[in-house]
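One chain follows as structure tokens, the form predicted on its own.
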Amino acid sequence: MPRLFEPTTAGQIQLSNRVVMAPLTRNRAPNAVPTALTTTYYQQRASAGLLITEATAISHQGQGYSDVPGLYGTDQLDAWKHVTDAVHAEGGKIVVQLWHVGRVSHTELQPEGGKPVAPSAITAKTKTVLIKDGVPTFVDTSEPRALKAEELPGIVHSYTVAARNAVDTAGFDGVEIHGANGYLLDQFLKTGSNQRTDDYGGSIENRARLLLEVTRSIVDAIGGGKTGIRLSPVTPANDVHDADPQPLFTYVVKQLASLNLAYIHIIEGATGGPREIAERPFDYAALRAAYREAGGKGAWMVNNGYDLALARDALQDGADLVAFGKPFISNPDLVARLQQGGPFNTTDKNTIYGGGAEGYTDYLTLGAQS
């Protein structure tokens, strides 16, 4: 059986254990730019497997949200590349996560206060987050417009030249293409937020289709090993639902398979919330043996609420990764917790988005706390 703290890999990329630091979105990037503090953050947490970077914004049009950080400027690339050389310094392994927000978005955030974009002009009922003095606020998302099809081709260049600058300019082990929680390539996949009648909207293959030209634009840039990818069969995460989730992410993963990925990551239930959704069952076993029998050898990961018991059950079950959020945050030091059973810091909810160094940089460890 495979034991959570022993070394393995994901594709190309070589790991000291299995557990992985998920994406966790702090907004602590002024203008795309992340800092000092974030290249801080990062190498506190190098003891992970695998640190996946908060979601980080293929483009300008990509941003969602206040002060969260992107991949497509001089200054980010320069900055993220202190990021991985921290982290390399520590023997750490680190990828960032590609995003687009589609419609998760709001006019404030947009180049020249135009529309956010979405596979269908409907409005997301959730929130964003403007940071305005220091303060973070949330908003209702805007009404977005519906993406033609001759730009879909820019948006795929999009991500490729992310990926390429990710790895062989800031330095990332490689990428993880974020298809989760609601996102632009979520947006595409299910057909609460898809109504096209073109190729990229209808059947399963052509909700899939915006999906499947990103990684495999992607996996022919930078490689499959070193490409990871996110998906979230049903979580409502900003507004979104399929009729019929099991047979689409089948037919996704299956797609997935011949790719040779690092590694697929899966969100079991709500995101941060319940991991079993009584009214969307899922078979995530089922996925996982899809994916296998389609000839699919990337590390499967998962993810939402997993403790040190979950994850040895997971991998038991065929699990190869287990990605860790929240506790990350107030836990720099959470795989030698993990190792020795605890006592865990308690995260403060309220320096969880937005701020300096309080509630980011400053949480203790095990060390510095005897």
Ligand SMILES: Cc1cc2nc3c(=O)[nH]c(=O)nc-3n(C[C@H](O)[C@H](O)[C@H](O)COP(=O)(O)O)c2cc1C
Second form
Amino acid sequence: MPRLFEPTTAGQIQLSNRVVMAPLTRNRAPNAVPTALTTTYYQQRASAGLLITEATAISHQGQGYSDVPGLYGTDQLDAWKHVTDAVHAEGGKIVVQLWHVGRVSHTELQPEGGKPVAPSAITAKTKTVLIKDGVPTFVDTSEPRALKAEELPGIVHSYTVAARNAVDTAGFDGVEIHGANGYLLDQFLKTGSNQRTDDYGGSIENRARLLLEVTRSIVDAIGGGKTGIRLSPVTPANDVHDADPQPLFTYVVKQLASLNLAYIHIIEGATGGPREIAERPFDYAALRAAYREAGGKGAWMVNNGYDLALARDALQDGADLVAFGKPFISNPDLVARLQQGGPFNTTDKNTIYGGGAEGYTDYLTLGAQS
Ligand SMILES: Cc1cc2nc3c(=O)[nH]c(=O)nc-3n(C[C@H](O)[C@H](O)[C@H](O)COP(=O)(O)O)c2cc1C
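Return one more block: the form predicted in complex with the named molecule, after the form predicted on its own shown previously.
Let us now look at the entire complex, which starts with that chain.
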């Protein structure tokens, strides 16, 4: 049985253990540029086998929240290079989560105050965060406009440029394509948000087309061994739902199988909520089996509500990596704490989004507390 604290690989990335830090948006990047605090934050967490950064916009159009970072300007790439250098100096590995929010945005965050873009002009019943005078406020997302088919190659291009710059300029070990949580690629996948009648809507093949075009293009640019993807088959996050997710995601992972990806990252259940949703049943073991039967060799990463016991069970059942989200906010040395069975710091809920060092870089390690 694979062991949580033993080294492994995900594609071309060598990991010192199977504990992964899940992507966590922290809204501490004014003007979409990470700061020196961001460098400290990730460096403190470098004992994870793999760090996945907070979601990072591939373009201005891909932005959906105040003070989240981007990857489309030289100042952003320079700032991320400080982060990756610091993580590598600690012996850690780090990939960046590539993000286009689609309709989960607000006109105030879009180029020239335009409408956010989406597969179809259907407003998401969800909120985004605007930070005014340092105070985060939740606001309704704006009504989107449907993307024209001729705009889609430009979006594939933005993803690809971001991936290449992430590896070549910013020094990341790879990228994670954000295909989860109701953002652009997930909006295209699912029937509730995609009512297109062209080659990108209707059938499963059509709804999966954009996600697969993005993935293939990134793989061509940086190699499958440095490319991971995150999927959330049944999450209700950001108002997404699909009429029949099992065949949809089975098709997606079968298509991904031939791309030699570093890993497939699956959120089980409702992101940050119940792992089982009665009205949205899903067979994750069957999904992994479909990927393996189609020849998929990437590491299988699981997430959502894991603790040490659940993580060990998951490895026994065939998962390769376990991603922890919330526990990493207040436990920079989560690996050491899991290894010795705790104790774990509690999280201050008031300092999760926005602000400075407090609740970000001031959680102590076990060594500092003893
Ligand atoms: C503060 C916070 C920010 C998050 N930001 C992201 C994000 O940027 N990208 C993403 O894919 N998921 C994001 N998530 C979801 C987490 O990656 C993870 O799926 C979720 O917290 C469940 O895992 P956990 O039970 O280990 O926390 C976020 C969750 C939290 C609590």
